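This document opens with one chain alone, in structure tokens, the form predicted alone.
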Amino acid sequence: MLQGLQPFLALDIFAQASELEAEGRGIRHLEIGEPCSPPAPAVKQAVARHLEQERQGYTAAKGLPALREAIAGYYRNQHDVDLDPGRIVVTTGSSGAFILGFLACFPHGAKIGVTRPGYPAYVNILAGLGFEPVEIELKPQDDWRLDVASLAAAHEEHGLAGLMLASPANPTGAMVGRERFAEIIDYCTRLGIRLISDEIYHGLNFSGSCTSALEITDDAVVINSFSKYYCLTGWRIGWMVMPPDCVRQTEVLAQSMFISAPTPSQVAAMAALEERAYYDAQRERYRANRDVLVKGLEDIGFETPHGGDGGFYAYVDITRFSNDSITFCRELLENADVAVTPGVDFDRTNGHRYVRISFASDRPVIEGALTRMADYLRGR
């Protein structure tokens, strides 16, 4: 029996609320952290040509060698990083790459710091391969950074052998900045401590460039996604660069674990790596909703709402209204029809107090709710 295992309740509302729309009630989905866009035209054609000429064989466990080729060039030309295509492992989705990544570089029941609030599954895929998160605590007068005195803290105390480390980060939006991240990735190579860069929001920037690791090291493990900038959500397909001494112990795992990851989702994700333009424009579409949302919910009532640098979540403080996320998003559901996220999914300490609020929907989804939001909660 794995222990410390919770359910990740953003697909609990999203079950819930799925249920109340068959019953024929329009709920307003901002729970979930998916683009509504669908993937550039020119992904869908390359994937019918590829469908109606090729069979549907396996590829190599580490990926096509074309899209490796492809995942440099992205390095070469967004952060000007020469990259060995045969670092590059295509998997599953970043969950493929988080199991793969973990079991390649650690041993059985080393300590991984996590930062808090952060993506639950981290701390559900570590409990269940063995491994012990260590949780570090952000906080909201830092605007939900870490630094390197909370790591060194949280180092002393549990001796950590790996940082899992977002940015921008899930649920908040949380980007590091290039100096920042320089000084973490110091100290963790001065300590022996493993990075594993989560980078699945790179693009969606509001604020500032995202860094990747890579510019500054060659020895973190970089994990990535086709699934929200490239809105390949449904697609599972990811990828990750590990550093030299892991890739054959990856590829072994991947040859075992997965075989390969989807040929057609490959086939996707070579084309939508050439169709930046466009997914550069569904960004902006994100920027003008953070924007839409910040102001509804300061009008609505709640303190302080921040749209984050990054991603595209805002990440709300509800104590004006309650101290039990849980419940509040219940009765939100129920009584308003607005499926949102408990804080506690992200943090299991401090999250009753917040809400995740996904503005990955279109934007008379997100009026649509507020108008809602303001109704019930004026109301009751």
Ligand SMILES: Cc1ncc(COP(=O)(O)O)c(C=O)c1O
Contents of the next structure:
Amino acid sequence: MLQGLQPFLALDIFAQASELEAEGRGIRHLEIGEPCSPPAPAVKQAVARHLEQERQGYTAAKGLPALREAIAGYYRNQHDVDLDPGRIVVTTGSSGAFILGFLACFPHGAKIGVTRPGYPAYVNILAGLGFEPVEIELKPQDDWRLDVASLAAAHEEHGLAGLMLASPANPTGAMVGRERFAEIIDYCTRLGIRLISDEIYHGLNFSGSCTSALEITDDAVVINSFSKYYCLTGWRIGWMVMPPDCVRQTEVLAQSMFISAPTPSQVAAMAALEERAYYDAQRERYRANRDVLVKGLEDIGFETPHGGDGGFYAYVDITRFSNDSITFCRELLENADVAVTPGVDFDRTNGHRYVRISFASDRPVIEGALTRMADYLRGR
Ligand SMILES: Cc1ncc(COP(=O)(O)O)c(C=O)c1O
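Output the form predicted in complex with the ligand next; the form predicted alone has already been displayed.
So here's everything in the complex, that chain up top.
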């Protein structure tokens, strides 16, 4: 049996919250990282039209050619990058893309750098596939941004074959600016480290612009998804752009592991790419939510809460109230009906001092949660 896998506590909290809900409690859900907005109306219409067709079959393993052309168009319009659609592979969410990317690009047992705090699935997927994750610590005083010195220290100690980096990041919302990103990519290129750039929160940036690794290099594995910005979490659809030398290998793996991504979801994705005005409006809602949340947390007395540069999470220092984020989250749920995620999910070393709060829900949910948190924490 595999050792070292860690449960995703956000989902455990969600399960506990759902049980309380079944007992009639009105839970404020701020634990799960998904938008509460529906997909754009045109997306639902496109899928409804698709469902009229008789044939509901597979697509090519790399995805519908029209969708891959449309994704290439996205890079042209958003990033000024001219991309060969042949390098694009449509996947079952970015989660499916990680599996393909790691297997296609790295030998068994390769050491891959991951940031801590970071999205916990990276470590579990890497360990599950027989790779070795190497954690690189990020610091709050650096606004949780990776720098070349920390990367170089990890490489000198462990000999990294790859680096997994998300910007904007989960759980901190930190973005590395273009200049810093170029430095990191330059270091990776010189030292033969393959970058896997998780760009799933692109489009959800509140300050500065999101730089795609494709603007700087053709050698990175670039992963993206329709889950977050495009509000299609449940459709399990994403994509990856592979370095030219790994395309065929990825395609062969995709044929065997997934056959193809779900066809109706590919139709939804194609329509979603056309609806940026709708999705930008959702981003502006998250921005307003973030500001309300940060102000509310400040008023309650949390230490300098920060809503991040992008994404839809605040990673909040709870040490004024507790030094044990798991107990803090359980008690908050049981006593105040507010569900948030323990930082331990994202950082097994220092996460006991933090919680992650999602602000992707509706404003009244956030305001209600703040009121309940204030009443509970002040009354303790
Ligand atoms: C940083 C990051 N990458 C990838 C994923 C996986 O998303 P999906 O498989 O829905 O594309 C998530 C989900 O929360 C995430 O936060």
